[in-house]
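What follows is one chain in structure tokens, specifically the form predicted alone.
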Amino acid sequence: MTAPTTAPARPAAPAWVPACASHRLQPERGVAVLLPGGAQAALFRTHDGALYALDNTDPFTGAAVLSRGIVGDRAGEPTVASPMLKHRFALRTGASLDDPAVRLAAYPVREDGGRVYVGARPL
């Protein structure tokens, strides 16, 4: 008797959380998105139309405020500065530009049918 063979499990596709209507997400302004399990993402659109989502909690203060942060760039890298202590984070990766040991979770983002969606799980 041989054991049945099974295909390796494929990673599940991310569940997408509807965030807002596309026209409501203004460039350089963030919005907070409640994710399953109570986590929050800070969602941003930059002036070039790119979409980014990071963990909304400032790791230096514990406050859920990054969606109210100041969007900018450092040497062409899109960033957000926390409104609390002005620590900056790369929007593409979540890496802190002020402390290399600190990193925020980055979430997938997509736009479809006039709506913006954030992935329920980080990248």
Contents of the next structure:
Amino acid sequence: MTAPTTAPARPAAPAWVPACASHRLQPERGVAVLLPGGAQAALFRTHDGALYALDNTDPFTGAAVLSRGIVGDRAGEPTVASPMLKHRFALRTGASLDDPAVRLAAYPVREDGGRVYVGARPL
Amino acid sequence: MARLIVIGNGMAAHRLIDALTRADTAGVWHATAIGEEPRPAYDRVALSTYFDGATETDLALADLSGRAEIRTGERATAIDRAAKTVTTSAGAVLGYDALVLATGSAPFIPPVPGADLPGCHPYRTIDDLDAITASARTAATGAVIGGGLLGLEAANALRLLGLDTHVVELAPHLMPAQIDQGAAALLARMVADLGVTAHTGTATTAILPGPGGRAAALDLDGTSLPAQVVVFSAGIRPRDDLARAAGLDLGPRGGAAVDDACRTSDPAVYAIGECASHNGTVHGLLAPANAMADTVADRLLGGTAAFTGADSSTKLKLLGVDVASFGDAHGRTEGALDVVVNDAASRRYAKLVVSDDASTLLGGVLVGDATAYAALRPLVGRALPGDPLALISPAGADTAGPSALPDDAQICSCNAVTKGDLRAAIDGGAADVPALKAATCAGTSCGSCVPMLKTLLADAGVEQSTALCEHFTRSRAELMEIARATGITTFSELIARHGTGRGCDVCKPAVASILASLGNGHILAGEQAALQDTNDHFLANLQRNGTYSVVPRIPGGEITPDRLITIGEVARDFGLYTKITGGQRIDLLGARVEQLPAIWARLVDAGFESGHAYGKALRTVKSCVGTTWCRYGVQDSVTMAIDLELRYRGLRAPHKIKAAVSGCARECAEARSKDVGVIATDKGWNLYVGGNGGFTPRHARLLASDLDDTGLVRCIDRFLMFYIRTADRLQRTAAWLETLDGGLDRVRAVVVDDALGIAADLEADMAAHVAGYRDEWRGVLEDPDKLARFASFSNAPQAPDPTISFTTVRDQPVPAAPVHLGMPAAPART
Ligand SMILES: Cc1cc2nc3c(=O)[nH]c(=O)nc-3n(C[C@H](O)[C@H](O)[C@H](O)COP(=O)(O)OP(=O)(O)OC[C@H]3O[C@@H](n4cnc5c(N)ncnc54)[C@H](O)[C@@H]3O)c2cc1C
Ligand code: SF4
Ligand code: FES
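So the form predicted alone is up there; where is the form predicted in complex with the partner chain?
Everything in the complex follows now, all chains and molecules, and the chain you saw is the first one.
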């Protein structure tokens, strides 16, 4: 017999989305993370181990490709360059380095127990 | 509007109309040029490059049809000075307010029997060159009558056409007008090395016909010299028949006599260029023709410009030998002294002519190495900056430079541009050589002054940076050398030791390409993976909606029906859009990242390999069907194309490399638009290099002719490796050839003649590439770590990206969203 006892409570949307195992995130190479509701984050680890997540959609072209960009720096500021038309963004803030009016949403990131998590909502 | 008629539409006419219409902002003049040639004015000075791969388009001068009426294929037949009209061969009678004669000159045809036989040609127009080419097709021997500057150019043309070539000169040595006997002796030796035989002090007494009535031999006062093609280059005669018939005064050696305003004896009629006689001299060079044209343009607008004679300095590359002559090259000035360096062993001859007190430079001659020319010519008539011997010894070229010259010294003699003009342009913001050329016209004709332009820019503190980006102060070629010399194989080590910071999207892919060219394993191995831009990272080409295209290699464009069916089935099963590319293969578009491994598993199973459409690497070697099928084919172009494509597949380079092979001169494979173009000949293959389509089209130019299969492959091996070693980042072979000091001649010296002694090294590098080649896609499919990267999301590896969707156009899927009308501009980079 399989009579239900209590109806499970509908879980609240989690604040943190598991992205991947820590070792899967190579330095200076991003991955895309699917967020609840269909948004996407581009998640990066820089050479010094710092983690960053930005909106994955390139605002200049509308394609969800930022995670496939090249990570580097401009005068010490960590950056990612969109693979579409090579616009650069600051990893720390999401600010476009080519157009001061453009800024990508940045997401919180944490690493815990060998896994990396991205916040479900932008900072 | 006042009516200007220009008779003749050659270089002087072009310069006049260009200068006049630029300056005539008020629109005073309506200009008409009547030209007898079937095409608008072209660069006659560069005419001989026609045999080195230049085409009619390459020779074209700026199109003036929007600024003046250009009548081509029409001859002026009479001038009526009283009625002020010109009658043309088309029957038109055109009225003028001012008339300019710019009819140029005609080659002098010596009055010897047989000079009008078929196979005998002048050397002045594109039509002449076409006729020479046609005659050479059925000939094995050729002779040029006249061993002057043009004669040697013509001799080179005959040599390039594959003829056994002789030059016959009446004077005791070659180039008697420009150089002295010592220089000529060296020149003759260097010319002989190239297989051209010079007969000096020799008169041609007749041209003897052979069977069929065409030229067969020269009669040299009793001895006979086989020559089925004969080119006349024994001087020029001004075309002054119209001036003569119109009753204008002529000069003592012909040509319409003109004053300093370039006006003839009729104040409404001017004459410029090689049909004009100024102070009894007919100038046969471009610089005076341009100066006369500028004078008339100014006069027509009420100015007072004057032509006061011209510098007859020249610097040329004759048969690959540098020759320069400037100022009083023959030391005719009273009391002049010669300072000579004659180094037969290293094939250099240099002579300076100086005043009797050795303080002033009067002129000079350089053969073998004319680098000092650009710096020495502007010094003519000025105080010597140092010991004359030091100026012409090998290390001395740097002692003289534009830095020490006053502002009124002419730097570009072709276009009469002074140092002051150039300094003003630099102050006005011209920051590199192309900008200086655009602002002043300097360097746009013979190009010999370009090194001086660079020096002036450097003197003005304009930095000509070759830094790759903010992380590396070195150029790509320098980093390549460093990586080769030190054996560094990772980006981290290279940037730690030779750069700063962490790199960027400019230097990372550039270094990745260098490391790949040096054969450092799979491009996705270890740290290298993080250097690649997205195309190389996913071994596919990113499209506007975030999907990728897949291009399997189809060597030479040859494919079996079964393989065609496989491609069709893969496209159908994965819902891909298909299109045939210009490189004779098939592009499958619209693949999502996570689909790529499954698509490639099917393709690799069927025997396909990566086509490297995503890489700065060899793309394709196109071919026509050649002797396999074609009625005209003379070589097996398909087999050669396939062999070349398999040899160079996967070769990483500063930019993409395209190649093609045509089975005969009809050139159906369009090889001359490629970086490497191979065209079959009866005897083997001609190799052309440096072609380009796209934004700045360039025809490939001839590097070597009639190579056998092995010789061809050896030449291409060396050429490609030399390019890979020395080119700048994202520089196609065409741009590389343009910026390389010495250009195509330099490449020929290194690649064909092994001037640097590195040919064996270049070949060894290529052999290592060929031996080390592995299919990149097979490498991915065999390695679970690499495969794991082809995930759409790290937390949902197979979930399709929800932003990608398609609609159907002409029964195929195309991107539906995001909808952006046109691509936004890419950010400007400094
Ligand atoms: C192969 C070659 C190489 C050269 N190399 C150099 C060099 O390295 N450096 C240098 O300074 N100079 C060089 N020159 C010389 C240079 O090309 C000439 O000095 C220059 O072209 C002179 O210009 P022009 O307008 O007087 O004559 P052209 O350019 O010859 O133009 C005259 C035009 O007028 C046309 N014409 C004549 N009569 C009539 C008529 N009745 N009606 C209509 N049209 C007519 C002719 O067909 C011709 O197109 C070279 C010349 C040749 C042939
Ligand atoms: S290039 Fe020559 S051989 Fe090749 S298809 Fe054309 S005509 Fe035939
Ligand atoms: S000197 Fe010939 S282009 Fe300048």
